[in-house]
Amino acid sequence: MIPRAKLKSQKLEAAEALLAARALPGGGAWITRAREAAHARVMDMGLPVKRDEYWRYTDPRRLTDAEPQGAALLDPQDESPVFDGFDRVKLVFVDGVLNEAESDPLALEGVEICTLAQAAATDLHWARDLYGTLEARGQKPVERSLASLNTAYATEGVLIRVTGRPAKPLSLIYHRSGEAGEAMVHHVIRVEPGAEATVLENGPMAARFNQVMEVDVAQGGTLHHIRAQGRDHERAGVAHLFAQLGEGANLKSFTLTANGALIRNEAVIWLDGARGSAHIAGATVGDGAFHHDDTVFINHAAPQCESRQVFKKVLRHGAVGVFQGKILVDQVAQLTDGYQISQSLLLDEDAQFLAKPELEIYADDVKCSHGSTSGEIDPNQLFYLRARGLREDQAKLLLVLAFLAEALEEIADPALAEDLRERMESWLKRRV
């Protein structure tokens, strides 16, 4: 076992080197004082290794190496982009910098969107007390230092306050113009009370990429969010994701990723607020040399909340899914409902699935529950649909599909989950 000074050594010596030649960006007062206390956290804990038990099964070094590695371009003309057939108002970003030729105007009745670099040119801002404010929050009881890093670095993103209901979804896509560079991407959400909104993310943002969403969640507020990951094949990056809601607020997340070498999500939520409800979800497809984390921490601060994490990878020819899930449940949580389930289905020998799935309970009135299995395609299930006339590939695609079903029933809107299947059912033909 290595000694614990000597891990904090490897740590601080791989935040140096990646810091070495960078400068913190400039701007106002608020934006100043959160970048250099970010910075500051980095400095203190040092970047991720393999040796943290949080990254026992992903090695970071992809994530954290001072130069990146590049990244092969898929041909745009593949097939089409996702989401293409919805009426929303479209975020377009380029190597990570907001590209307004492409986008609609930032206009839309019952939300206000600035960019990142505006707000952070003034001295006085509604998303100063939110910017950086969660992913500080979310350094305990693990550290995310790579998220540190994100609010102390990056200069590009949007600022989103929903003040009503409005009427189209908020996209964000992401395009990159080469096979090298990385980006930084920070987002702030703020949804007040009452109001209501879907966030829609898709594209590959860099070769490497870095991103945090912060997400205020007011009480009775909802958010929507549903990204697809793009199918890079060779992209490494990291997505972190805090979110705390207030009494009855709701969030709903779902996260699609097809391929990509190293691809590590991470949620943090906090249940401030009774009544409260946060839905965590995503469908993996990997094939390859594909690595995909999933690392999900919930915590139930409040009487009356309901928690759901589902998590369904489909694996093979050596990839590896990783699932590190926790439901922590506080004394004053009575009548918490908490529901975790991890699973994977490995179409060979090569594939690995990864688990370890927590439950850490101080109330005494609570409903949690959660699972995690990992198997190959049911030879029984395929014997039936193949006695019914399917071939065999037909058969092993709709069990596949039947198998990434649940995940996708945590989508709220119907349209967008027939959408995001037909995608999938579209990759999984080219590969089962």
The other form holds:
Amino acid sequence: MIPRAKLKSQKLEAAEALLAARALPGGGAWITRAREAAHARVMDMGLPVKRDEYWRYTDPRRLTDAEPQGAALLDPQDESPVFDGFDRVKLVFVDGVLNEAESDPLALEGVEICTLAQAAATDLHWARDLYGTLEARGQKPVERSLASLNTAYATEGVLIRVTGRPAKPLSLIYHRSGEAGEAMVHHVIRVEPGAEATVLENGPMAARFNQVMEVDVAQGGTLHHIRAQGRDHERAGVAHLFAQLGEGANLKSFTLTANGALIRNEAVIWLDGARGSAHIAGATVGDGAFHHDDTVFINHAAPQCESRQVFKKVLRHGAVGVFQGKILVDQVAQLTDGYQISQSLLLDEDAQFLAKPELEIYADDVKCSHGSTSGEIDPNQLFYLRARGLREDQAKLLLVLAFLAEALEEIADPALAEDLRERMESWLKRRV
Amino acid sequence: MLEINNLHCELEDDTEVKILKGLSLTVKPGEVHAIMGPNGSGKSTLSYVLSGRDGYEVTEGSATLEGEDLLDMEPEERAAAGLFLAFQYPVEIPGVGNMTFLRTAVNAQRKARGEEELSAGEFLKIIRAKAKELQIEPEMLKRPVNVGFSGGEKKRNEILQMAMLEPKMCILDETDSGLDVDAMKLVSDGVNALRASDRAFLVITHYQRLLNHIKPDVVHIMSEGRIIKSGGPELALEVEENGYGDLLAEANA
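Would you mind generating the form predicted together with the partner chain now that we have the form predicted on its own?
Zooming out: every chain and molecule, the one shown earlier first.
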């Protein structure tokens, strides 16, 4: 244990080193205030360093180094991009910058969309009350200063206001044009009472990325969020999801991660109204120099809410998987139903899974369960399948996909779930 | 059909533990053979060695199916060659639908034999008819393999797999364990329906009562890794009446 003062000074040094050559972007009054406040948070907290308790299993240096490392572009060969063939409104970001020529018009019935740049230029915008606000709220009980960094410096992103039930999903697509590059993207989504939408994200974004998505789901609203983070190997990135849910509101968020030198996905969810429901799930497949970290915090702040965390990781050849998940149940949150499972399937003895599941409960009438396991393919199951005629590789593939199935079940739309299942299957077929 | 000659095996992890000690057995097409014997005589091990489970080392002897060396094949090759083991403890596989599993298995075997794969429609038609005969609800086909099945359901599911895979040589490892009278009748009817002149059965059991339903041509008594006596169905009745004591004493005399 190093002294607290020394740790703090290291964190401040990390922030100063990164920000020395950067200036806050310009914009209208409201966004300038938000950026200045976020900048002040970074300078106050500093940036994560290796000795941070909250970064114990994941070394943040690749995310905080003054100069980002490059990452080779992946050749997709004959594999089509995920969600290909689905009818959707496409918003294409190249190296983290919205490319209007490649995107569909920002128009969809039941949704208002504008870019962060457009909103920043106006003096009043509905997103004013949300931009940076949920991120700031998410700094307790644990600091997430990389998210504040994003709020301060991001100039790209979209602000989505869901007022109805749009007929098709909004699809945020992230391409890379070259090996070098860094991207900071900040999205805000507000789902109005009773409205419902699906937001898709896919692609590798950048050699180094820092993403924030702030989500506010009002009473009775529903957001489906499905994300596939690309397959480029050498990337490093952190994605933050901050979401607050009103009475009877629903959030379903699923993330598929394949490859990446360092990917950390943080989710911070507040169930603020009674009978809200939040399901956060992830499936991860990692091979070789791969480090993947899911860090989830769900706060039950109102009664009768339900939350599920379902995280499954398939790892081999030195891949490392991390899960830090916490359910915090406030005293008022009676009749909470909380569930958390994190599991890894290690395909060889070289892979590693580190899990820190936590429950903190102040209400007395709740149902909360959590479990974490790490194991290999069950030899009895493997033999049973082979005795019925399945080849060994075929049997293994079936068992690995079965292991991942519980996470995929968190996707409400069966066609989208099937699309992602096929992606995982082809990734596994190349390796199992 | 099945020819086992002087088979010896020991545990891979503990070579001091010898389980089969010179077992010989010949099963001809169309025949039903029963193997009975006290606990620990090596009956289940025999089924595992024949089907290719890890953990056993064959040190001597041979086992062939229609002249092909079984011991040299992977478990899936033995299945494709026509060997089927109905497990004493069918394995639960969460996340894999029963129907998906069976279709994958049927087509894997057909492919390995160079036959055309069954289409989804053809497969569905066949499995529905066979499931009905075994009183397996369509809902059970959709559930994950053996997960949440009762003891009887698991055993009926094994017989359904056997019916779908149409093997040449079926080994039933204590298929009667955990079955009540009605379930035993159902399972036996399923097995009897599969009896054919080009198919043979090796029925491993503790008790004679299964053999009232599945009538054997030959009964073998196994003890300490060997067959100590073979005879007709009356041998099973003798065991039922007198236990194994006399037979074992006779063999050791």
